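Starting off, we have a lone chain in the form predicted on its own, written out as structure tokens.
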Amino acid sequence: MTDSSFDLIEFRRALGAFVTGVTVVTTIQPDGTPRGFTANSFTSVSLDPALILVCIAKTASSHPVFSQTQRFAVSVLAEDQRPVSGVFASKSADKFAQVAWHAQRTGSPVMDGAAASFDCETHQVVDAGDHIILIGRVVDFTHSSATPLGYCRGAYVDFSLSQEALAATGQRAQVGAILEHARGLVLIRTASGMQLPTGMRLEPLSDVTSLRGVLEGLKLNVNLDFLFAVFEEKGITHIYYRGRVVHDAPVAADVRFVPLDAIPWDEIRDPAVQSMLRRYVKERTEDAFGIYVGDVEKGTVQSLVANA
């Protein structure tokens, strides 16, 4: 029992500082109909055996079904699936009629277009205060290059930066990308040294001065996954994404793939870019990325949160 002096509302707010993904947890009920709800209490448990868990409140209407189910699935929602999150967080009687889904190996539904999905057989149900912990043994899974939907402090987390938001600042911009390939980081050889691919804006592909247009000219097919840095320098807003080359096709002659431990630092002439890349290498090694916001001298690493 929680101490009477313990402020449960503040406790929930404190827990809300932890950035999570957004998932839809589903199963097939004994009568053959699908059942599901939105949850952000999802995490991995073990790699061998492959186990994941979700937490379900005992007061939830889905608790009786999921506490007894022998199989369930978890769909990790993509950034464009906020409406799906809303449907399964509602009390709508026809949730599955409002979304696109398909059955996985166990028969449990998964959401079309999800960033990832995990099809599970129930491994264990653990009583935990006012919740149960539903642990699943993963029997099948999928994943895609879609940017996942995040959630923090009662709001969805937006890992990207729209061009509309940038245009609203009325400032000049340079938009670049830190891209990884199986053979290393993408650098472009120029007359003034090695550089990252950059443009004057993100879109459109038809504009050769945009980042998308520059990447097209370099014959690089990429996914831009997350925002990595935003900083000001001499009146210009610099925006850098991190991403991946998704096809191993021939590229332009000036493109170089450089291992992270072999970056030619003396050939990267821009001190701000060099500093940013050093942070990238450090965070890649630690597998713990943030978003730098500030100027070339001082800033913070933080999340960008959009209103729900």
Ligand SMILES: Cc1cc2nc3c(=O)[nH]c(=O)nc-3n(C[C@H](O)[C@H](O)[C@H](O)COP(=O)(O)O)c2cc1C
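Residue numbers count along the first chain shown, from 1. Basically, rigid core = biggest C-alpha set you can superpose within 1.5 Å across the two forms. As the structure is a computational prediction, the values presented were derived from the model and not from experiment. Compared with the form predicted together with this ligand:
Superposed on the core, the two forms barely differ at Pro30: its CA moves less than 2 Å between these two forms.
Remark: with the core as the superposition reference, the CA shift of Ala39 between these two forms stays below 2 Å. A displacement of 2 angstroms or greater separates the C-alpha positions of Ile236 between these two forms, with the rigid core held in common.
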The other form holds:
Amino acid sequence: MTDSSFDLIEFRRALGAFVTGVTVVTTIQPDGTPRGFTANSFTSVSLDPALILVCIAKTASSHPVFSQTQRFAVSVLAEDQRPVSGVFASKSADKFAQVAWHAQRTGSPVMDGAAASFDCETHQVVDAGDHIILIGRVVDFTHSSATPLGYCRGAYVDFSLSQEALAATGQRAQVGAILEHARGLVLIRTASGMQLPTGMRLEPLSDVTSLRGVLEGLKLNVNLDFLFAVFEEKGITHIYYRGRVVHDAPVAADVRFVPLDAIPWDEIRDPAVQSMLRRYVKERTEDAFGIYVGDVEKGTVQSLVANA
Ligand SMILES: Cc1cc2nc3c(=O)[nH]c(=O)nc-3n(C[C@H](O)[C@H](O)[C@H](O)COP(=O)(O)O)c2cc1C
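Next up, can you give the form predicted together with this ligand of this protein, since the form predicted on its own came first?
To see the whole picture, the full complex is given below, headed by that same chain.
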């Protein structure tokens, strides 16, 4: 029973402050046809045994199927898969005809291009108020380098800044990357001290003045995971991503891998970059990242920006 003083709309709003990913939960019905719906209630439960859960509303038309199924799969959507989320959140009769998918080990469908997927056998179904909790034992999984789609306060969240958003600033830009490697942070040795890799825009790879082009020239194969900082300095918009070096191939001679506790601070001449990097090291140590928006003197760390 709900307490009469309990405002359900406010309760939903409060729950919406919890940032999640977006998944599609799927199975094969007894008649052999695929069934699925969009869910953000996905949670990891246990590592050993490998268990995950997802909550299904008893009002969902696919609830009877999932409450009985012996197997199911969860696809964690990538940021370019908003349309897939829309299809599986709808009541459309032919959801699977509108997306690209393939069968995973247990036969359950998995979305092509997902950031990750978990193929499960049903471990337990728990009755929980107006939902059931479907707990799966993971028998197979995949993951890719795709940036996951986020969801917060009823809207999708982009973790990366698109080219269009950058172009919309209409200003001169410097786009850089704070890149981690097993041996430390990537710094570039230049005539004017140590620097982070930077370009005049993000892409394309074929443009040697873009960040992607610069990284290609340095023989650094990287994933840019998240937008880390945006700040203005002398009329230039500085945009920094946080990322990782993904292949341990030989790199250009000027590339240095520097452990976080051995950064040569006095060789990083740009004070704005130095202060951003100090924040990175502090937050990396605490493992808590925000997005920094502001100017050099008085920036503030803001929450992830919803733009849907
Ligand atoms: C981002 C997002 C997250 C959702 N998460 C859940 C969820 O965790 N559990 C649930 O039962 N429905 C969730 N829904 C709603 C279902 O996707 C929706 O009710 C869908 O129509 C159910 O499909 P069905 O009617 O074919 O069963 C979510 C919808 C969206 C857009």
